[in-house]
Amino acid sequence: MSSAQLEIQLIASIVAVACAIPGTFLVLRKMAMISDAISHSILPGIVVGFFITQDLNSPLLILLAALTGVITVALVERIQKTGLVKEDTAIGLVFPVLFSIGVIMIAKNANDVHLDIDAVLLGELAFAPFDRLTVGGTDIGPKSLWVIGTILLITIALLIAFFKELKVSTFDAGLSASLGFSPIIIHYGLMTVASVTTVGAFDAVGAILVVALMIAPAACAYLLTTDLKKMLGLAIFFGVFSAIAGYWVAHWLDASIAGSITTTLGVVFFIIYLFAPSKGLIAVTYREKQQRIEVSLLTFLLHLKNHSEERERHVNHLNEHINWQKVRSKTVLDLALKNNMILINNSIVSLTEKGDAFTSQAINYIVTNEDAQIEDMKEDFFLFRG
């Protein structure tokens, strides 16, 4: 492995890790969508910074933009709180507009820079270890390492400082409020490291991966876990196993790494997405189908318990007027008899005192409509789910 490929990976680990952190923050704030507007909002804050300075490097560049991204979060909101239309489409009427100002920019009076629309966007982190950062004759390694990594550190000071008004103001802001913690101040911080994070990452991997690395290994993290530590954890990990898996797929196939990265985010997050425990498409169609087949079976054990009448606690009964299937009948019967909820004697069904009971409480449950849940009251009953 070349020092070169080294350095590709190294930066793309670092972005993952600077992006992950403010991207988690995001997904459970339901803004998943605001990290894209920003990474194109930025745009004129950027061109105003070069008109200013005269200098691509200039860290001025990184303030403006991150400037313009809050204001386009501001504005955002502004429109927003009118009522008149909701959060996505106010993002979409907002960050439109400033990134075609900033295009429009471009065009009319730095046609002669290296301000490439394209690069912008897409990046091409292939060429990240060729611009170097020198000091004193000194070759210190690729520009955009210094830049993400100080980020970066940034960002982790901050996370590590305000740990607890972060969460606390994300999942709760009347809370926050009310133990002296602004959440107006932590929200716009958040947007601001965001902003700063987007601007100082773009230049080497380009604003589509940006929005990639942050949102799709929070959204990975957010299906495993509900504890936030763990979902940091884990979407850091995310980020940097599909910013390492990634770079290899485009040297094997020979094709962009942003969009191998992004491509590589999208795998991982499809089989999170599939077979997550507890939040997975396979286990949450499982649950419904478990669901299903339990409320049957709490009809039937009240069908019993309201009627003495053997024709009415015949086995035959479920299919002929209750106008169950006979696959539907055998199953709801063969989980009654497993739970020992119901006893067959010659066909005729009867409650057990387990059924009774649990069909009492059932009963009690729904006429009173207490506090209590009855899945409380299923897991104290139930040996085997449907």
Contents of the next structure:
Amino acid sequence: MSSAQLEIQLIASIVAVACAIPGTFLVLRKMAMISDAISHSILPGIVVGFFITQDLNSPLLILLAALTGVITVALVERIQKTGLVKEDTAIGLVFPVLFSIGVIMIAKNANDVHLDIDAVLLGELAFAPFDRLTVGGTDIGPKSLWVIGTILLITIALLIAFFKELKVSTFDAGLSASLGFSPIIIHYGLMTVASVTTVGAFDAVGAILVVALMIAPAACAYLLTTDLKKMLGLAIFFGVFSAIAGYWVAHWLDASIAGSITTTLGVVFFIIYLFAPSKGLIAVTYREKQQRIEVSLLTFLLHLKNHSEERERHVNHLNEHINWQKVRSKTVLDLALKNNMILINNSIVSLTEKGDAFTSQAINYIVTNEDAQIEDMKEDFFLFRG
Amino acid sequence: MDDNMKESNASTAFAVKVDDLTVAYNYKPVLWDIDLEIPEGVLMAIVGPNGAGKSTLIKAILGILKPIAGSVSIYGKPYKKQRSLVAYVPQKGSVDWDFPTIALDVVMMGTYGSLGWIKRPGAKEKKAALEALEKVGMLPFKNRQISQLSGGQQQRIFLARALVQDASIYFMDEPFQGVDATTEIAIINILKELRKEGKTVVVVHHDLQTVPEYFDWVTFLNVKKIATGPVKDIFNDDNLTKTYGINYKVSVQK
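One more: the block was the form predicted alone; return the form predicted in complex with the partner chain.
After this comes the whole thing, all chains and molecules, with the earlier chain placed first.
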């Protein structure tokens, strides 16, 4: 591995971490789309900044462009506040206008500005190691590494200092306001960090990947944990993993690095969406099936409790009167037998003592409207789940 | 209860004083020129039809909404200076219960106000939160993910979060909405206990039947204030009709 390759992976990883932190809060605040808006509408800010500084990595350019990002958020809220259109429409109105102003500015000054639309959308991570920062004649590494590294350090410092405030204002803005932590200040603080990160990462990975790196790792983490700190950690992990894996995919395919990283993120999300232990598609489907069988079991036990006459308790009665198909009746009977809740004598089903206790307690919870307790109760009674 | 009321009547200290308060959404007034004095130590219900501005009134008192006119004082000073004296329980539906956190952590949020910016909660805050959970009977659920709690349990968590603030005045927005009968009784007992400790409790309430049983003070609100005072004096058909517009017959049994 050459030092240029190492530097590219390092830059991509740091970008991923810097994006995952604000991204986690954007996902929890249901504001994922706003990062898309910011990433596009900072373009005019970058162009104007470039006119002034002639340097894509100048701090002034980053601040100017970040300001455009914050203006986007303010404009979206302004339009939304009129009550004439909803938030998604407001976002859709604001960022294309700002983005296209940037596009026109680049086109009109194509000769003076070393910027092109491809670079804006996809970034030029492969070229990042060639733009070096030199201090007093010594080479101290790629400029973009220093830029995004500084942004990451500031982001981490802010996260540690204001973690509590971010958490409470994200969970409950009303409480946050009444406690004296202005949700508006925290909101714009977060938007500023998101904008600065976007600009810092923009040069390296482009407008589209910035959005993917903010949202996809946080969305993956959201499916895997119920703890905010772990969610941040997992989002960072998935971001870095996809950045490095994506780089090597690009290397083998000889394709765009930004494109490969984004594709990897998509694949990672899809895998987690399928296999996440409690929120994943497979787990949810399995749980629904289990629920269905256990509800059937309870229905069947209630029926047994309500009827003492033999005719009603015959095994065949299940198919004929309760109207269940053979397979389902058999599953339910097997489950009840496995859990020692019923006895079958000459095809006549009767409740055991345990089955009777289970049913009585369940009825009690249903009547008193505490259905949620039934789930806990199952833990006490079931030897095997449905 | 009678002793308590005499005390509140005699004392001139008002826990909350609202003066000429007007709140508007998009220039349409939701609350119109409200004057309201809430004496210290009462357990007060705010009643009124949907859209009467009950929640808005609480939010305006707490500075969550900006009024277009009027002022609010808590023990004679503006709210901003008296934050530590006030606890707020928002409507349960106002937050996303899928937020990745556990019950204990939500209760800990109640301590953030006294900590101020940047400082983090420590062992002392954790102890207070655990005690509050114990008080509302939710200690066994302290590590439960909040989306795994029933509606009644979520409401108790919110109540615990307010208790942990150890305030003098408690504002609650429909704490009985969507909770089972057991939780309702548990909550009202805690509120009555707070009153016994001399705290002031203000509750947005929907169930008119239970007003005389639960509360000693009531405010009728429908965009304008209709009446405020002791339940036994003013909770009558006349005020109910004025508030709800239709002829109400919920006579109060003494």
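Here the rigid core means the biggest group of C-alpha atoms that line up within 1.5 Å when the two forms are laid on top of each other. Since we're looking at a predicted model, the values are computed, not measured. Positions refer to the first chain, counted from 1.
After superposition on the rigid core, the Cα atom of residue 29 is displaced by less than 2 Å between the two forms. Relative to the superposed core, residue 349 undergoes a C-alpha shift of no less than 2 Å between the two forms. Once both forms are fitted on their rigid core, the CA atom of residue 95 lies less than 2 Å apart between the two forms.
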